[in-house]
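There is one chain below, alone, in structure tokens, taken in the form predicted alone.
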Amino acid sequence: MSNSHDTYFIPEPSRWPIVGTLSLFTTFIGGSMFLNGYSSGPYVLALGILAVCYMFFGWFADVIKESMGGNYNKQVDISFRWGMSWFIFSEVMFFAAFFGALFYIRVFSVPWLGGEGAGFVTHMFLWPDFDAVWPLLTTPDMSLANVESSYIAIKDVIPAFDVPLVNTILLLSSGVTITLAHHALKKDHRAPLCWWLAATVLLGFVFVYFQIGEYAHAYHELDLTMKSGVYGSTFFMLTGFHGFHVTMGATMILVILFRSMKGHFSSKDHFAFEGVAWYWHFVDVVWLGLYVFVYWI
């Protein structure tokens, strides 16, 4: 296929979309079975995850071959950029929904349950002793249908200037290292490119390591779990999904590192690198919001 500006590369029919659909369906079924206590659930879930990994390896291998074969011209590059831009926009909306839920709970729901505002006396009927303070260290447990409510007390919250501050420094540093890697690539300096990418991968996985330790500390020493009322659910929902995105981003950068070591990309042709860099900077920005609104304020 010619790489001229007046042609647009159309790939041959591929099996990967149907493989991906079946893999995701198997993963969802296995996850549902696992959560509902079926003994075969973990095996079906593992099969689905392995199938998804197989799909990713195979599909991306084909795309890399097409790229290295010179099939992608400027028009295809523009399509890739639009696709990545819309994907990141969808991720922005994803996190905006959870930040919006946190905002509504803190600014409206908790004050209303504490009796704030004209006519809001809900707390007098449900929890007369309810203390509308954020974070909610003591949350009424309504699972027991009796007059006296049972309470799940959180011993403490994760301090903002402990592990979260270290993780903030790590992620901000990783944003610098991947930018330096980009500058090295634009100058066709292969060795600095690989070293800065390796530093970014290391910083990303160290972040994940510290977050796992933070979760273990929260569960076993602070009694802060997903069952710890609305504070626990919002905390783990936001930080958990972000941690998943960091893991996926660091994995993608690791793939870019391997490709760079094999001589892929040039100063003028490196959208795969740029797409992953965009994603990583997005992850950095989301963490800054998380650090301020979940840990600090």
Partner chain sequence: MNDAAVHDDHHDHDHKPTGIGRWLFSTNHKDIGTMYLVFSLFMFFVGGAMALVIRAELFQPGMQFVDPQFFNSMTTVHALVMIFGALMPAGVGLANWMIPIMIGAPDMAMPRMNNMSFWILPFAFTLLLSTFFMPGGAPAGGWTMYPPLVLQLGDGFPFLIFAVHFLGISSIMGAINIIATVFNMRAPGMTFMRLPLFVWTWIITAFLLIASMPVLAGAVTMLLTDKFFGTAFFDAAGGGDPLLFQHVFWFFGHPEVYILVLPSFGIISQIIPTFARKPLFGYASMVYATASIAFLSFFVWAHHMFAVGMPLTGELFFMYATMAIAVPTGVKIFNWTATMWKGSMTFETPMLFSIGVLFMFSIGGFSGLMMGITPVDFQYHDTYFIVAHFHYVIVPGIIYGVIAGVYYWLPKWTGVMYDEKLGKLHFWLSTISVNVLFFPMHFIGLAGMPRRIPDYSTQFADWNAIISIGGFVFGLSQLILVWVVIKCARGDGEKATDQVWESAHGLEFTLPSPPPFHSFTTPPVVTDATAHS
Given for the second form:
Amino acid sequence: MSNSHDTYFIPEPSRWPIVGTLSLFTTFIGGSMFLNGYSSGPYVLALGILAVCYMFFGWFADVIKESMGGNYNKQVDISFRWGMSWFIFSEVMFFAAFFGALFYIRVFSVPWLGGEGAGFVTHMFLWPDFDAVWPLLTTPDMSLANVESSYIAIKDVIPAFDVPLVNTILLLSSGVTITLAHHALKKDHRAPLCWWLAATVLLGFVFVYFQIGEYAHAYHELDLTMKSGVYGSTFFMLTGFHGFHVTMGATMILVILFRSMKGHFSSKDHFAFEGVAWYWHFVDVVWLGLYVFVYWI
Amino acid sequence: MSVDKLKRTVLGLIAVSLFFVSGVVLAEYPLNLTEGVTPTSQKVYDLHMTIFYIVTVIGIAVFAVMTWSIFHHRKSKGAVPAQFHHSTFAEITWTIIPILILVGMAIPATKTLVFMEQTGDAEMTLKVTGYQWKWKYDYLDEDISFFSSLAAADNEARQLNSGIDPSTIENYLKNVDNPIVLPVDTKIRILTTAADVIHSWWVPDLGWKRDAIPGYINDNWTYIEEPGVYRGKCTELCGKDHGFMPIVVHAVSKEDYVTWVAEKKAEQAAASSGKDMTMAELMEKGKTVYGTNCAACHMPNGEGGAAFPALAGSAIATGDVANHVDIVVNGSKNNPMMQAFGQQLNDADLAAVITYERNAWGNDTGDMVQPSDVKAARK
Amino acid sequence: MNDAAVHDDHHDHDHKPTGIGRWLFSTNHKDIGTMYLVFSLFMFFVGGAMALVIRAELFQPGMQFVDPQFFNSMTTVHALVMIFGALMPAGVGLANWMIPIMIGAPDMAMPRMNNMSFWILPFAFTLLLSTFFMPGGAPAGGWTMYPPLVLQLGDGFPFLIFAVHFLGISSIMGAINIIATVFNMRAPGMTFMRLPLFVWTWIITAFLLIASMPVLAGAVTMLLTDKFFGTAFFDAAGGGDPLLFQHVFWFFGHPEVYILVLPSFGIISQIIPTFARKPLFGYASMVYATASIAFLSFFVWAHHMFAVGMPLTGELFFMYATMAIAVPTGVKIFNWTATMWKGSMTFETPMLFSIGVLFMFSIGGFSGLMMGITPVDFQYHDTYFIVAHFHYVIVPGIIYGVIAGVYYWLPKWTGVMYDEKLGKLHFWLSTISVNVLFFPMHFIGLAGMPRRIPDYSTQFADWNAIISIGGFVFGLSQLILVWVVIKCARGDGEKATDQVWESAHGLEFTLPSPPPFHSFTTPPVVTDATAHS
Ligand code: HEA
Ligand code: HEA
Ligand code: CUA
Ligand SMILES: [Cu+2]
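Moving from the form predicted alone, what structure would you give for the form predicted in complex with the partner chain?
Full assembly next; the chain just shown is listed first.
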């Protein structure tokens, strides 16, 4: 194909998309089998996830090869930018669904169950002894005398000014380190670029490490679990998906670190770096929302 | 040209006759919303008609312009295309006028809505609870409480390939075993909720429907002005037999209502007295209870279905009586579909249905279960 | 840029890949577009076959063919297949084929991702349809998947959820691709206000997709954890609320209906000017109206939930917001009417279907407006009046738009004219039967027939029989479309010119019919004279 620097690069037919589709397909089947209690489920699931990793590896290897081969002109670069920004926006909307759920529960459903406003009759007839407080340590069905609750009472919640505060500081500093890395890259200073990136990765993984510790603490000492009613539900859904995104982001930065070490980026041409940095900032901002609305107020 | 004229005449005729036909048809079949029997339903009907007329007029106007240009601005008639492609004046006009029309619609709509939300000052309260697939009614001021399910005849006819012609049943699928009775000229508060999934309680003649949501209670009211029988349905998809949980309201005079309350109370007292019954009594009652409560899953002939065990010849229905009473009264631990019927049926009904199951379809155990046995088994 | 030059330029690279690999590994927007369209047509028949099962059962009172649980599965899967398998892929397919050509681009911005967006679809539907063979059967809780009912589904449950996730991934990738393509790949001179309206409606649709599909993913994820991990989002006993799901679902669901309809609006905005031989009236206001519809669509979701018992202020807010949508939609209808006004019209099949949209979409819009009036919706809600409303906006509103687009561009795609006689027959048979099918639903709905029921009271028997007959005739009429398409694909017909239609405008009509494998490797230059359709 005639791909000089001024025409838009159209890739040759590629097997990665179909590999990606099939591996996701396998993952979903495995996941479903696992959830339905089939003993072979976990194996199929693992196979699917491995295949997904293989796909990412292969696909990005092609992209990197093309990029290094000078196939991408300015316009292709801009396409990637549009793509990455709107992908991040779609992630924002994904989190918006869970934040929306949190707000709905805090502003409407729990107060209603406690008898506020439109919930007056609900409270009177169905949950007369339920006390609407947030954080919700005991669920409405625990307030009923002769009903066995399907949930677990929470002993205590995680205080905001403890590990979560440390984690906030960690993530905020990682936002700074990745910006410093970017500045270094813009000046083509390879060594500081790599060091700052390494610092970012480290901060990210330490964050994840602390969060795992926090989860263990919550499960073992506080009885704060997914099964602890709606407080536990929102808590783990939001922090869980966030933690997953931090892990992904940190892994992506790790890849960027290796590529930087190999000298893949130049001060002018480093979209991959920027895309990952945007993603990292997004993860950061979500955390701030979490910190304020899940832990703090 | 004459061909065109012919076309136009024919079209005109069709349009006019449609208009008249629809008028006639409207009078004979129920093609339109009911006017209902409450102040709310009246207001809602009027609002419906007003808005219907408004959109019809807009529709006719817009369609007339389209039709006109379709007939007159066609190439075959030698029309030469104009080249205009915008007009600020026209565009502003057809933004403003619809806004004004909409404001005109919003005013009566808001008034009606505000009127409908006034649940205060009720003289009595009826609590409605949706179950898969029946309704439970609690008269909160009278201590009356009962379940209401699709009547047995309808239930039999609606089975797959039942061979029964639905048109032989009057008000097919709109009959229940225990209708609710309500007094006229009384402001009645109706609370809706559900025990399992979301249902929705709708009697068109009352002028509204409201979802019955598990764990929450909705607050509504009605004021029936004319005695009569009003029928409705569950209108929120609630699983397999969503189509088969009707509502029947008997609106009666205030005096008749008082009489009915007294009768119903006496009946309930008798049922919970724990008096022993004869085999014949048990079997007869049991058959009805089975038809309305159990046949939906276990089938009228006790053969069960894909996900539901057969009772004919089943280990439980022919084995130890205590186990049988337990699963019916307290439900199955393995499968929530088999609910704890102890919460829904009284002792007499339960005794009857268990006896029936143990003696019908070739389960000839000869066992009798009495209301007192059921009472003992309740947890 | 003259045509011959474009042609020559392309000849060298016009080496199509061959064999199955051409389709499996494709990075070509036309091939991918074709696959989307074929898949969509196939799914239309799958979903249609389910609709016919529904109509057969409802032909007369009593239960004749299926048990109630299976009936509910038919309703549910019919809707999911039609919406996610037939309509959305049809829109994306047309976008794939036409957008790069219409804006003068060589291909979509990210061709490999484009391939994946397509190939996900057949596998996602494999997940969904395989549930028919599982213990507990296929989803039967309605396409709206309301908890707690949907949580009663058996082994099929996780498959349903993951199928929705899978479809969401596909849609988001497709939407991102379209945005990147339009924003970044326009030919010189193709300014935003020169974009064909089909492209405009698609950018706005793409934004709607990116903003709403992830929310659906979030909603079904909460269903999954409620079922398998003991969370309490939708359970009052744990402090949650079943209505929370409905809010989140409809926050996606209402924009979704405009995702379906906007591309169709775009298509008829291309077609009407062509056959009226007159420029589109009010181009700018069309763009603004489309954007307003999209914007408003995020603030009306609870009009699907009037009967759940919201506080009064909520009901009023959502009523007013819903009514407001009639204004920009009205602007569009009036603009199309004004485009036809004083034109010089001919009525080839694409034009007939477009005019069908104008009339019948409006009917559906009017009933939509009636349902937006909260106090009256308490009566309409969950009756066949609703079913009538949305099938009017969907079938003669959207499906007609898509069919119009297919007839309009089929000669461009295949290089041969379709059979006009068959096209007209298709239109008239469809139009008569679609009204026999959906119009009486208004009556039985108002008279009190709830939706989602497998059996009904005898008072509704006559109309249901008529409706079912309409349904079967409409369904069979669609086989004509298949025949027309097959004939063109086999090259059986008159050779189409480059311009295809006497007064067609736009870049797609400067390319040969069929266009070369790679459309514009050297971008054309667009001026005011060549812009606008
Ligand atoms: C593509 C699909 C599509 C489109 C375009 C629309 C368009 C509209 N819809 Fe519809 N709708 C659905 C698909 C669609 N809908 C579906 C699938 C459901 C059911 C979901 C389910 O429960 O399964 C539904 C349900 C639904 C409900 C819920 C009903 C209920 O369940 O109780 C409501 C309520 O307000 C509603 C309203 C509207 C309105 C006001 C519009 C407006 O956009 C219409 C605007 C158009 C016009 C008004 C006509 C043209 C205008 C003029 C000629 C101008 C002048 C007019 C006036 C000033 C009156 N729709
Ligand atoms: C999105 C698009 C869409 C489309 C195109 C349609 C098209 C049709 N729909 Fe659909 N429908 C919905 C979306 C759609 N519907 C939705 C969202 C619901 C609500 C679901 C819910 O409540 O959850 C619904 C519900 C719904 C109901 C109500 C069910 C109920 O409440 O229980 C009915 C009943 O008549 C119905 C009928 C039809 C018919 C007859 C068509 C016809 O237009 C179909 C045309 C038929 C064909 C195209 C068939 C062609 C087939 C052959 C010729 C033979 C077979 C051949 C092969 C298999 C190869 N639909
Ligand atoms: Cu109960 Cu539908
Ligand atoms: Cu809507």
